[in-house]
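We begin with a single chain expressed as structure tokens, specifically the form predicted on its own.
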Amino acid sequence: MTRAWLDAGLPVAERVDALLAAMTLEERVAQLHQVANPDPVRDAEALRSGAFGTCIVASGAFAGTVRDAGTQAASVNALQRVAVEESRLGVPLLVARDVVHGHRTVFPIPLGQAASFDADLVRRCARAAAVEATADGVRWTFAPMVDVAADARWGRVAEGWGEDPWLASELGAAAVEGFQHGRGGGGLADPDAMAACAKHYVGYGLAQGGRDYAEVDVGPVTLHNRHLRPFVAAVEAGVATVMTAFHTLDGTPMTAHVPLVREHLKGALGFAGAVVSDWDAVAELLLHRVAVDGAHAAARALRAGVDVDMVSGLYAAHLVRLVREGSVPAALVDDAAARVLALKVRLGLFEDPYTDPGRAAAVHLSPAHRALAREAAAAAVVVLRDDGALPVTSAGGVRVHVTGPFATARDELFGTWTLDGRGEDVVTIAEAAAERLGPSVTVDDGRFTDAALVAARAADVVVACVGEHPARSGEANSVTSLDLPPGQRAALEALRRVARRLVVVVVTGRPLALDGLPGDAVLLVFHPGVEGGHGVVDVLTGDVPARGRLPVSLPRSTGHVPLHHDHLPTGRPLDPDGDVDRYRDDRDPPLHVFGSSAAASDVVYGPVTTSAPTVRTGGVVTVRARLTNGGPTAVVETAQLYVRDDVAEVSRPVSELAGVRRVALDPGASDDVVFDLTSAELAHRDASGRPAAVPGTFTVRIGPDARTGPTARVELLDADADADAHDDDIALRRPADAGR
């Protein structure tokens, strides 16, 4: 038999067609079957017969919170040796694992990386994770999660990029590029590249009540403009795979959703990669009560466009029979198998399915990766308040006491979905403080509050490290209260009564309700990873300018969620500075707004100017503002561009993030931030997902957060419209008091 699929000189499609032609129906179906944790001895016969095409190495359905033995190149090579050298067609296995925010070098959780507002940093973290994971034989990761989440009760908010669709799109695409673009320039074929997976398609961030797996109800305009946008960006970035979500959307489980998966994702968006179900989700169609038995569930999922059945085994059990009896078209199996095989070809697995066993020791926790982890950890720190307590210093004999459960925490700094990090690799906050500030630092872990109070009374500065354990975030870890864990606020109140200066460091996997939290300074740190101690102390001491920004709005209480800055206006707008609130027992606005930080409050934003008063469809207008650092220390300012459609055919958000620029400013220095705003960024999508750029005026704002900053106006014109006629049309359809 001529094995044309082994000819690397042929186009991918021709190699796949040749392989499909040589395959039996059973072998093609097997490519759609993913198993968990295969063993080269126990499963040798299945490997020889090509009974499954991909595998996931995981401790189980809740791998994000349960550690396992992990992967090693030697064990993966043993699997490949049987699959490639002892099977009829020599089709390699594709090994997958959840490499979400690092491998042996653990970076901040995605929500922490999102606080950087820095796509390049996210890209570099994903690149380092891919280098380390592929050294252990992993060539497919189920990341990035690009769900847009506004309900902090949902544990999986930790895995994503926050509440904003623009930020989720930018950072999600950057993560895709980092995972998939190998160092050798060969794309996925490079041995240190791994296939990314955009998940969870789609709308999972709207799980009702913040309860994992719960139903979602959302209108098509909101779906296209908020929740589908990051997936569109991931597809445009070349993401290799997409994972369907567990939930139902308007009554249909995403694993069986023909309009959104097969018709929209694979059709309208042109996604040519493979779609994988979430863990056991094909079988769960029975529990959703939309399938009568396993065969029915398998048929529904395949018809919807799910190419790979993760671990349920229903494709393997039923699809061959369903095709032979005519219940399922053979073309659907062929298309799904072709997508899986094309991915294996693109990954270069047919040329070299093996991994060099010596690579891991050279790249795991390399100095470069640790340095990157430290940089990322510092960027995950957001200063919420500073009443002159920062920077923390030991100069002049100042005594510093570090206390609290996170003072000496190690693997608790990792956060959720950390499968391969090791606690012994972690630098604690207390260790980093002692290393930086010297012997004047004293430490306790806060277990005995009476002892902590005695030590705090003797110190000049108390750094109290509190927060939530990573077991309280991630999959299946929703909460009903966004308060600090029990007892922590009381401990802080007690410290406040005895401390000369109290600096509070809150380590968390989600936005928390921190209204009234005591402290002369309060820092929020999203689980910062293996170099979390160094990163936090770098910011505390001022060695690194605090540049973290909130990728989520912080509520005043749990009752404020869901909460997001880009909400729709109402017929009775609320004045955030007024005396009237809708809640009777609290203020309406968030405690801390999206994009904000107290670290650069001395930066002054000058007027916003535009290169022209109008922009035509297909055109670009330049928007700029001058920033001046009026404070005594150097800062890294994250300037944010927001747009608002003043009058639209559908109600559009009060403001939408459209760009970010970072600028370093010495004391007294000024610099311009410049944005090229395209007409496409002023458009919205209609109920069918088509872009709609409706002529009219837009308010553009450049500011330090989602609420403040100077504004200007720009008018969008039709590409070939007469300006005067257009002005008349706008006047006719805009009420006289529009925009008030």
Ligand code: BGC
Contents of the next structure:
Amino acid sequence: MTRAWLDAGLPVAERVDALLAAMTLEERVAQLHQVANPDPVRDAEALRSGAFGTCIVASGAFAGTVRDAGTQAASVNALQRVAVEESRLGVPLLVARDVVHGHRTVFPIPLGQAASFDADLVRRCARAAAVEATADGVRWTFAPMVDVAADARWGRVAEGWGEDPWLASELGAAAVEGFQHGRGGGGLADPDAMAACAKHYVGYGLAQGGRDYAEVDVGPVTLHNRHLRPFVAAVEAGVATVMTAFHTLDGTPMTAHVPLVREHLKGALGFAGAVVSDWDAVAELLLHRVAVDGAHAAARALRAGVDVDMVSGLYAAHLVRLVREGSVPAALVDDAAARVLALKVRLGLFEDPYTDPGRAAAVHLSPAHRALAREAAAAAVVVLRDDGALPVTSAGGVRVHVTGPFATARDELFGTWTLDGRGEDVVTIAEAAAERLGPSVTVDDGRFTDAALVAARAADVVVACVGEHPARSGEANSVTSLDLPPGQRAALEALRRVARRLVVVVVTGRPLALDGLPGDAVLLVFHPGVEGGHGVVDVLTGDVPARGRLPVSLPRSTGHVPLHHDHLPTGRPLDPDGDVDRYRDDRDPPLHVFGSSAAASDVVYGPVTTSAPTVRTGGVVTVRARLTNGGPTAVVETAQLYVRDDVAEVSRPVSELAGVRRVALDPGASDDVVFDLTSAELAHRDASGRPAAVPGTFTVRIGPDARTGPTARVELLDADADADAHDDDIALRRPADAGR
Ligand code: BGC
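Which structure goes with the form predicted together with ligand BGC, now that we have seen the form predicted on its own?
Okay, now the whole complex, with that chain kicking things off.
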């Protein structure tokens, strides 16, 4: 047998074809079988016979909230040695693990990284995570999660990039690039590159009531314009794999969804990589009661386009027989196996399946990765209020007391989906404060609120670090109340009565309802990772400008969710001068708007200008505004471009994020922010997912958040229309600002 698949000079497809031709049906099906935690000794016979093609190293379905022993190069090498050197065809194993926001160096949770609004930072964090994880032999991660989530009760809001589809698309694509683009410039084949996985396809963020795994109902226009967008961006960024979600969408489980997986993802979107089920989700088709038995479930999932069966074992148990009987076409198995094998080829596993065991020590928690984690943690801090309490300094003998459960927290700063972080690596907020402000800083962990009050009385500034333990965010961790955990608000109110100055730091995995929270300053930080202590103190002390912005709207109460800034207009718009609320027991608007930060309040936005009043289909228009820092301190401002389609066939959002620019401004300084807006970015999707840009006017706005800032008008013209003709086009349409 010539082993053409080992010839690195041949194109990937030829190598895969050669391998498929050499494989038995059993061996092809085995490539689709992912097992959990194999052992090179216990599972030696299975490895030798090529009984599984991939494995996940994880402690179980809820691994995201439980630390486990992890894996090391030596154990992965031992598995590979049997698979490669003792099996008939020598096909290497593909080893996967959830490397979600860092590996040994833990970065902020994705929601915290999203607060940076900084794709380059996200890319660098994913890159560092890949460098560390591949040193342990892991070449496939189940990240990024790109589900758009507007219901803060859902624990998995922590794992994604927030409520906005543009931001989720930008940051998700950046994470894909970070994971997949190795340092050697060879793409996936670099030994420090890993295959990414865009998950959970699709609509998972709409789980009813925020209850994890619950059903989803969504119309096709919303699906295409909100929930599919980040997946499209991930596919365009070259994501190697996609994971189907657990839920049913309009009654059909995503694991069995032919129209959305096989036809849309693999068909219309042209996704050529591998689709993996979520954990045991093929077997869960029985629990959804859409399959009569395991064989039926396996057949449905494969037909839908799920290539890899994560741990249920049903593909391995049934597909060979189903193909032999003729009830499942062999071509479906071949196509799925080809996708898995192509990934293994692209990862360079046939050239070198082994990992250098010396690499981990050199890269895990390296000074460069720690520095990046500190930068990312500081960028994740959002100032919600500052009545002059910031910065916190010890100048002139100011006495600072740090209190609350998060003052001394270590691995609680990691947040959900931290498998390889270790608490002993963490510098706490209190330690970082003492390091920066001197040994006079006093500390208590808030366990005895009465003792905290005594200490607070003796201080000039109290920094109270409260918030949500990671145990109540992440997978399967939904809540019915978005309030701070029991007792914390009462403790803050007691501190308010005695503290001369109170600075509150809220550490959380989800947007919380913080209406009426006491504090001269309030900072929000989504679980910030291993350098969270330093990052928070860097911002508190003003050493690093507070640049974090809200990647989610903050509700006034739990009753206000779901909530997202880019909602559709209603037929009964709220009157800004009159009755502005629909709720009878509260105000309607969010407490804090998407994109906002109190640290941005001194930046003045000048008028918005456009390079031309019109843009043709296929063209670009430049949109700009001048920003001036009117405050006394240097700022890093995140200017945001929003777009509104004034009139369209379907109702379009009140405004949609379309771009972000960061600009550093010294006191009194001005600078222009410039966006190139293409006509494609003005297009929305119709019910079948096709771009639907119709000529007409768009309102563009550059501002500090989703609600404020100066606007201008741009007209999109037909590609063929000449300048005179467009007036007629427009005349056919209702004027954009026509009243009722
Ligand atoms: C989660 C996925 C995860 C998988 C593997 C599932 O329970 O939903 O996000 O990648 O487990 O650990």
